[in-house]
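Given as structure tokens, the chain that follows is alone and in the form predicted alone.
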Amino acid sequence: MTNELHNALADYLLALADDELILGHRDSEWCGHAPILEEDIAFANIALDEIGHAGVWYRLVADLRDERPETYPDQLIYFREMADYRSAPLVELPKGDWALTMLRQYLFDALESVRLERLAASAYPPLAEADAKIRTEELYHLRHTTAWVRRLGLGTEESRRRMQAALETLWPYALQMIEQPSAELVEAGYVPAEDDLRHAWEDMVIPHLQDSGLDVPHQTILPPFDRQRHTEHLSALLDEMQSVARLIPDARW
């Protein structure tokens, strides 16, 4: 693999890792506040899984950048500035109500499902191996959120209203998540192309949303998207997430 491909793949994986990390943090904000006790436990586990999956991708980034994988994730998570993060707006948005949280998780899980299915055949062996560690847990996430979307969409008039409002808010951000990776990575067989992911994702989510009583918005023009620019919400999230590590930077737990 050339240095150019190394760097491109590291950037690709860093974006995946940051998305998982920030979404995991948002999910963790429901700990103690979910609508039922069983879901409080289940969703806390999903939050932990997402953060754990971020660690898998961060370690691959460390390998590609010849860093020490045992310490590199901590440096990336706790001591990077906001401008150096590569998370997407979808995961940065505040947790909102339960409908928004669950719908966001479903849209994200569905995209991960189709992406992981394709990354399993990656021509970069460490990526395919890492994919295998994550896929089983992500399939559980998708089953869980698929059921919740249907439950809320076909529940009460109020739950459907909230789900429809969440869908109107989240749909443009979800479409942004499906980006075109560098042509070199696609041609080398390391990662899937955008069109492939988009069609597979839409084929999965649109029928389920409609079967759940929701009207999928018509979105033909996507707003501009740059992973080096962030929503105003990420700053407060990072301040909270990084506060202890920055207060005691040499701490060992």
Contents of the next structure:
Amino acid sequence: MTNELHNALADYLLALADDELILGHRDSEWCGHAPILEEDIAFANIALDEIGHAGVWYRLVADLRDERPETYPDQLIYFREMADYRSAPLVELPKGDWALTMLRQYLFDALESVRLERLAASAYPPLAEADAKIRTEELYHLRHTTAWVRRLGLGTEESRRRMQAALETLWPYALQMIEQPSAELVEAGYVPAEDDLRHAWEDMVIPHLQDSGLDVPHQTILPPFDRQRHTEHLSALLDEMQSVARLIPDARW
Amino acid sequence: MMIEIERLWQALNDVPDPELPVVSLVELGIVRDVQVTAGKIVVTITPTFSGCPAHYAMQDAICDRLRQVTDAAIEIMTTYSPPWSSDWITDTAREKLRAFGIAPAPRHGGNVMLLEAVTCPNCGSANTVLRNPFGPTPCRMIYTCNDCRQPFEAFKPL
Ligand SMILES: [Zn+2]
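Next, give the form predicted in complex with its partner chain, keeping in mind that what was shown is the form predicted alone.
What follows is the whole complex; the chain from before opens it.
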């Protein structure tokens, strides 16, 4: 592998990991606050899984950067400055109401599932192996959020109104998530191309949103997107997430 | 001094799972390999779920147990490949889980069917209903039995 390919892959995986970590953190904010006990348990688990998946990707980044996979993930999570994070606005947005949380998780899970399906055939063997670990776990998420989108979309007038509002807020940010990876990564067969991913994702989510009684917005112009820039929401999230580790950097628990 | 691998496995056999102490980490298929290289013991483990919060507690428990039988240096490695499968849980462990009130995951041979009927560990009825695909730990879900009317937990097929 050339040096450029190496670095491009590490950057690609860092973005995947950061999205999972930040979404996992947002999901964890429901712990003790979800509308029903069963969903409190479900979202605590989904949060844990997403953070676990971030850990798997961070370990691959560690390998690519010749860092120790046992310690590097914590370094990245707790001691990186906001400017060095690569998360997307979709996952940075505050948790909002239950409709927004559920819909965001669904849109993200759907994208993850089509991406994981393709990464299983990655020409970079450690990536294909990590994919195999994550894919079955993700089945549980997608099945859960798919059912909830339908339940809320076809539920009461109020639940539909909230879902439609959430969809209008989230849709442009969700479309942004499907990016064009650097050409050499696609050519090397390491990661899927943008159009392949976009079609598979749209074929999955658009019919389901419509069957759930929701109007999918027409979006032609996407907000500008740069993974080096962040919403103001990330700053408060990192302050909270990193505070204890930074207070006592060598703490053991 | 020679370090006998067999003795290390014997010691590891009684390291309980931190969240399900009725079964051992070996029986659950979490301990994958034990090697001795240049006088150092290397134990390879694989977590059930990638976000398993008991991961560090398991490593500590393994080290503590091995230190009772050896003075050699110990290293615990984590691998995700091949990914942990609920099929690896031994038959004895399945019985212990059932007696403890947790339905073991049906063996799936690599094709995970999420809607598999689960047998109630209390009364043996198959007339059960999934209440929540998520439970008190990442590897468990919550069911209710329509016959004995008891809620119970089931190990997730993975
Ligand atoms: Zn029963």
